[in-house]
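Only one chain is shown below, in structure tokens, and it's the form predicted on its own.
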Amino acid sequence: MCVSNPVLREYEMTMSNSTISTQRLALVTGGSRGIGAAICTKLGELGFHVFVNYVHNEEAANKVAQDICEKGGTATVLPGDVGSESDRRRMLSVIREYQRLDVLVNNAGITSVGRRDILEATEESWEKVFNTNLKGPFFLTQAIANEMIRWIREGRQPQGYIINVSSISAFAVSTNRADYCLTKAALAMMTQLFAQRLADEKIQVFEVCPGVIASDMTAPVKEKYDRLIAEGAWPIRRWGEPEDVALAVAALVQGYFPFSTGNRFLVDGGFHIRTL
């Protein structure tokens, strides 16, 4: 059974604590399109109930978890901006409600609003971007991190997960989208910041680095990535896929590595690999 959009409706639950309580929860930001849609449906698979959260399109959120739902999973869409204290709050009211999360994936993010040059940036964009990129999952990270622990001690979960996805943006550089580029480095350090204070409550902390990955976000720079595929950018020759993206997430929350925590993932097609 999904749950449509409990924030919405006055936290109203259609399935109850004792119920899902067994259940393995996982939280996702920026669930409703791209990478995030693709993690959502993959935790679906894997038995998760899936907190698909969004800002703007619930039309694509309902989407997701009804998709998650016709392949016999069960998912909640959560409205709320992570660059909102105020909305991260309500967000963390509705998982309370069910005193799990196994799961967090920090996967919401804009890109550089205008592209600008560096030399033309604006304090407006960065604000913008900082707030949902690196400000954002930082203190959601602390809000859930704190709810985990405390599950965790109290045994009604054996341990905890929690995801940053970056980007290749994080040591490739791109002049016209500096504000994005240093959020996406930042969450490298973020990263290992809880997975070293968070490893002795049983909680593991993971970076997932995709490279370019068909999604609205590439889409406006598609024929510059075509061109850059063709002549071998990098060894894999074609677009990444959400779905790459999202095996790599399954694998960590499986417990394929039980002794690694502040590792990073690249889901690149091997653009790191340094060439002569």
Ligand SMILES: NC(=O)c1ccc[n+]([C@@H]2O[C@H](COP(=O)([O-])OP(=O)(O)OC[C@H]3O[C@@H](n4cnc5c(N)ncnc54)[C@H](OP(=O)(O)O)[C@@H]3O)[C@@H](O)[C@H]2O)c1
The other form holds:
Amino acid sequence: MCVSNPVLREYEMTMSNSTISTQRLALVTGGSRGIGAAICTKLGELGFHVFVNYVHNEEAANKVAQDICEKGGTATVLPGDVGSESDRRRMLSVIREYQRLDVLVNNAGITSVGRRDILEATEESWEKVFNTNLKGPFFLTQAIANEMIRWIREGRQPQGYIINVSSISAFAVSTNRADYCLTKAALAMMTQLFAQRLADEKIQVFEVCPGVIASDMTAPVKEKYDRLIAEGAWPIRRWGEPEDVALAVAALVQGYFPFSTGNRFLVDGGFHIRTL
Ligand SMILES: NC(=O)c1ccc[n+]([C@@H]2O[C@H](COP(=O)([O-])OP(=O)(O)OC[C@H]3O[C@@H](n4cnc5c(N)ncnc54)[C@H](OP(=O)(O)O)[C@@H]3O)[C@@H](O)[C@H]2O)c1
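Which structure goes with the form predicted in complex with the named molecule, now that we have seen the form predicted on its own?
To see the whole picture, the full complex is given below, headed by that same chain.
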């Protein structure tokens, strides 16, 4: 368990496995910034104990956890590269101490390295993007699902939710981000595969599919998207905010969709609507 902020460390010490067992728990990968940070904040507000995962930016992750605590919630900062097998194992060993995880949000993601044209794309970028955006979420989901199944069967938690944050790049081509598009398209199938396999285990699996959202990821291409918005590239003429995606995740894990699984939930301002 890594809580480097003294305030949080003190808080952690007041928590024991027995007191937390009635509280719902959520792990958000890439929770330090952007969409993931907004999801952490929202789940904290809903009363979840939030594991705020990050890979590099410890300060930002601490800030997210601290904000949750200041609003009366609880959080643990959990470092780890989702693309690394040993890091995933270490993250899981921390969560195992709590014997419960109600929600996994596979949010961590990176864009194509250098945004190179498909004719110049490199294997190096492919490996990095696939590790982070697809292999990591797949094997993290596999590992967490096995634990969730056990905890549900033991009556430690009533059910589970797994949310995969994909992208409109799953169906809209960007020829300078082929590896990114491919991973996001594959996340849609991954959602359906796990949804099918886990339905009997009381675990629902959803894909949340954001459109263009203001974050560090889109900051380098801000001018391009400003122009597209002005031209009406999607019906709701504004940037999406991380909070827009967080609200969708919050809705899905509240239990309002008990007869649904494997769905794609678009948060894209209507970008997917085709017009003539
Ligand atoms: N922004 C958009 O327009 C948009 C649209 C559609 C989909 N999405 C998807 O939404 C998700 C979040 O995007 P964002 O815009 O919020 O990105 P962001 O602002 O760049 O933040 C990325 C987050 O992922 C973490 N991360 C990166 N690699 C990681 C790894 N290997 N292991 C663990 N954490 C890792 C980062 O941690 P550190 O802080 O430690 O670096 C950070 O918290 C991504 O999956 C992205 O593909 C974004």
